[in-house]
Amino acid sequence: MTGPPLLSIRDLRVDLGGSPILRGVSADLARGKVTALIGLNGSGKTTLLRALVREYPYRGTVRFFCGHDHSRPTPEHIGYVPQRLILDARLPLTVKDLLALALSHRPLFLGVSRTTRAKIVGLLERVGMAGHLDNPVEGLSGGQLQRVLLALALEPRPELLLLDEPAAGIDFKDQQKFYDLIADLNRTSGVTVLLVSHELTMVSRHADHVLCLRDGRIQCEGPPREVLTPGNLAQTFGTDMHVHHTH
């Protein structure tokens, strides 16, 4: 790794319901790179991301070197896309409404200001969803909804994107497009990405670095070509490896 990392994690430990979930995770995220986090369900991947955004209490050290001038470490410039968003179908929100709720400081019933609308259009253009501005959120496909959530995560201009299986439940063709979009954002804006994924084909194609998590610990890490070997995958996924075959 050249230069300081964007994020440094040391001996991160999380207990939930009296049970240890993360048992001493240490890792560095290289600035401007895509790091993939792989492992079995229940290995602690989502817990790690939620600890990083302070949804879960933790022990250990997490140091962010964010801040657009790079002078003061701060976790402010972080975008987070959860695994799924549960919306109340009784709320007839359009895509514009959903983004306006997050971006505007005034009540939605007063309408969306011209400035906020312009910002929303700009964000949707970045994720290929500008044509869906007035579409109902409940009518979006899984892939379209994830693109909208990604648009939300891109404000205000994050240096770090945390993506928790962002393509889960999307058909394979749209998965490819979504991962290509992430790679393009990384390439064009330099945003650092930490991505949880079961799609090893996508990880191999797009990640610069891979972290293998098992039972709350990092089992192995390195470039995809060195980490995604039969031996390491067996160590990471164990006897359930057949569940994780790529398409």
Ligand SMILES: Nc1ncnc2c1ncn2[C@@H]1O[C@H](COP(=O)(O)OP(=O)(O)O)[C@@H](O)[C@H]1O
Contents of the next structure:
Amino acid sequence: MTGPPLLSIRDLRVDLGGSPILRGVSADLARGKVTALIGLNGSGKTTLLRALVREYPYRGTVRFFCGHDHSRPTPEHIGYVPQRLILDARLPLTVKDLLALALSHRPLFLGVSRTTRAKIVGLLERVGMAGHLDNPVEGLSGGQLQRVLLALALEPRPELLLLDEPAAGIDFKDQQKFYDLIADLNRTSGVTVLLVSHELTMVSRHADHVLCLRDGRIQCEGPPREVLTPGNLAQTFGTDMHVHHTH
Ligand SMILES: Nc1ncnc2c1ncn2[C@@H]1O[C@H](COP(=O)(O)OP(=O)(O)O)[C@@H](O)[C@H]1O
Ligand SMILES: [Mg+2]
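Alright, leaving the form predicted alone aside, put up the form predicted together with the ligand.
So here's everything in the complex, that chain up top.
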């Protein structure tokens, strides 16, 4: 790794409901890079992300090297797209209203101020959704909704973006577009990304580094080419898998 990491995790331990969920997890997230977190369901991926945003208590050290000081992480620095958003898509809300609710701290019936509206348009442009400003959220496809949720995570401008299976449940073409978008954001803004994903072909294509979690421990880590091998995948997933590396 060149230069100091953005985030350094040492000997992280999380217990939930009296059970050990994560044990002895140590990892560095390289600044400005895309790190993928893979592993079976129940291996502790979401728990790790939730510990990083301090939704779960942990033992061990998480150091976040941001800005000028080595301060602790604060929500302003982390954009988080959770695995399952509890969003009632039947709400008669437009895309603009949804973002306005999150961005401006005033009720919708007061209207959306000109500055907020400009901010919303800017965010939607970044995720290729500016044309959907006045569309109802309920009419969005899975891929479009994920883009809107990603837009929400981009304000305030994060140094670290945590994405928990952001493209799960959307069709392959939209998945590809979504990963291209993340790669684009990473390239243009330099945001550091930690991405939970089961789409190993996309991981191989877009991640700089891969962390494999098994039963709450890091099983292996390294560049995709070295990590996504049949042997490692068999250890991580307990089954035969093969990833076709495109570069
Ligand atoms: N709030 C909780 N209380 C107790 N156990 C939990 C809680 N949240 C998750 N777990 C357990 O922790 C383990 C890891 O879950 P999770 O981090 O969601 O895995 P993943 O995201 O890799 O699928 C699972 O066995 C799950 O049942
Ligand atoms: Mg999960």
